[in-house]
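What follows is a single chain, given as structure tokens, in the form predicted alone.
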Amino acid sequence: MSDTQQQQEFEKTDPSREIGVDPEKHPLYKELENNPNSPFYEEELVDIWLFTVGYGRQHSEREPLPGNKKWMLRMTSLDDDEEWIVKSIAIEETGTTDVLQDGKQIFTIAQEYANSGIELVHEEVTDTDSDSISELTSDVVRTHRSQNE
């Protein structure tokens, strides 16, 4: 944990009632959900969004959303376990549990990882030269193994 992380202060805020995405990237989510060739075909958008949060966290940097977000999910779409996944990412990102009082910051971090992750996941799925299910599965297995070594 760096000194910057330790000195960061958080406001006591409630998260927004909805989860937003970049309006230009919203069609990528819909394509993953509606394309019969997608491993996410007919999956819930909340599950696709959570996957992009994790994938973005693992493979890229946070990418801020534009000011005019497309509201894609209600916060109530997340069950308690899913909400704790998002909170855990914020704790790891900031290096402190103090972030838990700042609901807006928690979901800003998640939305920014999803914003970078959606492009990577979409590219992986729509790349006609790859077997997207095998590639994504192999990637998840590699990540799991590296974290448990």
Given for the second form:
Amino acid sequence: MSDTQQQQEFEKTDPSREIGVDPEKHPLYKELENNPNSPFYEEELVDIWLFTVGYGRQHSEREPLPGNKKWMLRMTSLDDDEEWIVKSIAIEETGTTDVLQDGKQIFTIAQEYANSGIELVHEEVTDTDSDSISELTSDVVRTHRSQNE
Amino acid sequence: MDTIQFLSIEGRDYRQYNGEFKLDLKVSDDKNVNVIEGQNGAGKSNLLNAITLCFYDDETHIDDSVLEADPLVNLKRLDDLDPGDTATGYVSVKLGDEKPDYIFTREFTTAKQPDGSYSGSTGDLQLKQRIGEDMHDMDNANAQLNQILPTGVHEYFLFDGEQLDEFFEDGYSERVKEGILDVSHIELLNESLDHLEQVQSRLEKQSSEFEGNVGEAEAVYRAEKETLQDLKSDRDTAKTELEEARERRDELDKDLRQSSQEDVREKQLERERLRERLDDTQEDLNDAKQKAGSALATAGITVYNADALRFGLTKLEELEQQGELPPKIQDWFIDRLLERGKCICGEDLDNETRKENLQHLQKEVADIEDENIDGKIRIPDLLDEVDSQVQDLLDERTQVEELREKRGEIQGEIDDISAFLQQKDTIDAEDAAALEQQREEVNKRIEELSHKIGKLEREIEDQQDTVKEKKAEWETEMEKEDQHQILLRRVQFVEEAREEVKTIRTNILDQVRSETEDRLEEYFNELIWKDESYEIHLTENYEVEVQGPTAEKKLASLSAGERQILALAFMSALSRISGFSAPIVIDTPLGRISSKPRKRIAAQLPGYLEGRQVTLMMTDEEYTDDVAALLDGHIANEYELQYNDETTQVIPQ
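Having displayed the form predicted alone, please output the structure of the form predicted in complex with the partner chain.
Shown next: the complete complex, the earlier chain at its head.
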């Protein structure tokens, strides 16, 4: 965490009413949700989004969204626990709980991780040579073990 | 009986009926059942065919291709002909209440060719209709018939019990859907939708001549709509081809089942059993995959963010240690202090300032700390769940892997059977090998088509989004010029009208589906011989789910008799809700049903088809003494069909 981050000042903002994605990547979410071969077939879109946020954090870097976001989910789709996951990511990213007052910033961080995560998750799921349930499960288990070492 | 009934079926020289034949079928309110008994091949199904031939120029209930190729005119009659001569026969059905109101007749002709073969033709449907006391020839026979018994729904009134068992085989949901569409009378709405769509396209196209970007935007939008249409058309073609391929596979399976060689028959039956197990396993696997997917999402979300959750928790704890995050002061505690008017230190809270301070504290606690305190409570709970979530995920993955293995083993056994049959290429068994080879090819085709349909469905979904987007762009261009407003409003008006019609259609279909579901459940429970009660659900995808007292019963696990009763209940439900109180004719209604349910059906059928004429055509094995006794009070007419010397005689009982 840099000094800039530590000294960063946050505005008091409310988050947008909806979670946005890159319009070009919106079909990737829909495919994960609607393709019977996807492990996330018929899962809640909010869970798929949160999964891509986490996957992006572990395997990639934040990727800013274009100006013309496509609104995909209402903020109210997140329950309190899920909201705390998003908030914790923002605290971890900025190094301070001060970020909690900046609702827009909290969700910008998560959206940017999802923006990079979705491509990787989609790639894994649509790779016909691999068994995506097994691959993703192994990845989750590996991550869990490494965090507990 | 105040509903229309078949007063008689009569004819001359139709198939095995040599010369004139007639069956009076008039029934009354309390005696609403006709029984026509005859052994296999005596001509029961051909009585049903006589009705559909007369009405629709189609012998719906012939499944034997050899018989289909046979001449319509009775063979004995044709024996007397010289090559080049022709003979004519007819079938006539009288309909009415007390007296005939309609007499429908269709003639048919068979010509004997010089080489001894036959060729045939059928005449137009003729109608005599009562006007006053007299019967008059009418010109509009087909239209009049369609009012009484529409083509689309006749199979829910005139049906073959033996084919009922097949109704709930592969692809049945399409048949259920078709049935529901048939009885929903939504043709007019569909025509309206087609018309409105054409009007909308015509109006939109008018803008192609407009200056600026409008014309261009219209061209792009139209091109995308055409692409969408092409995709839908490709999908529909693929669906038809898939249906045909499945039918072909069924035929090949049937041929193998009826092979002259015992080992081929046994292998085919074994394969069909394995196929059912494979379907069940695949269904279990789909469930397991769905559960594994949920477990993956749940565990993944927490595991991938566990480091952030821990970091966040540490930061909140630091705040607490620095005194910036006070322990959660429960609202009720402050409320009580305020109520008592006394602080815990013993000071009275009569002083306004103290009271205000406390009220202010209460507000602050609610506004600021609550949120961070909430995090301090929630994050440990989330982290506590990680281990069990990961374990659940591993368990679900194991379940998926085991089911995949099981599926692989079953598939391996099926492949072995296929390999065995393909090697049966000795002279005696060359047919089996050839059939199996064809079956393999058809199977591959089915797989390819299923894959293609899935891909097209996804492309259609994406293309629909593109069309929507291009339409919005076209509308934006149209909005820019005042002079285009009127055309745009007209398009939007037509579009709204289309949406309204669609809503009406959806509501009607939902209503019919729901009514069908209710009737289906009611009839199935009335007819099924078990004392248990079943819930039946007809899903939005027209799939039937049977829920027993303890568990869901998969359709594939139902016995042939149970499936037949389900289909009988479905047919009865559709005929009941179709709005047409036409007479019902069922060929072999009890063919595959054992004695106990047979009695139950015999006891129930006249009751729930009360007020309608029911004609049952049964073999002597179906029409047992028990069944006869149960139907006895309801029988109006009874006939026996006696088949001797290639000719059927109708004997009134």
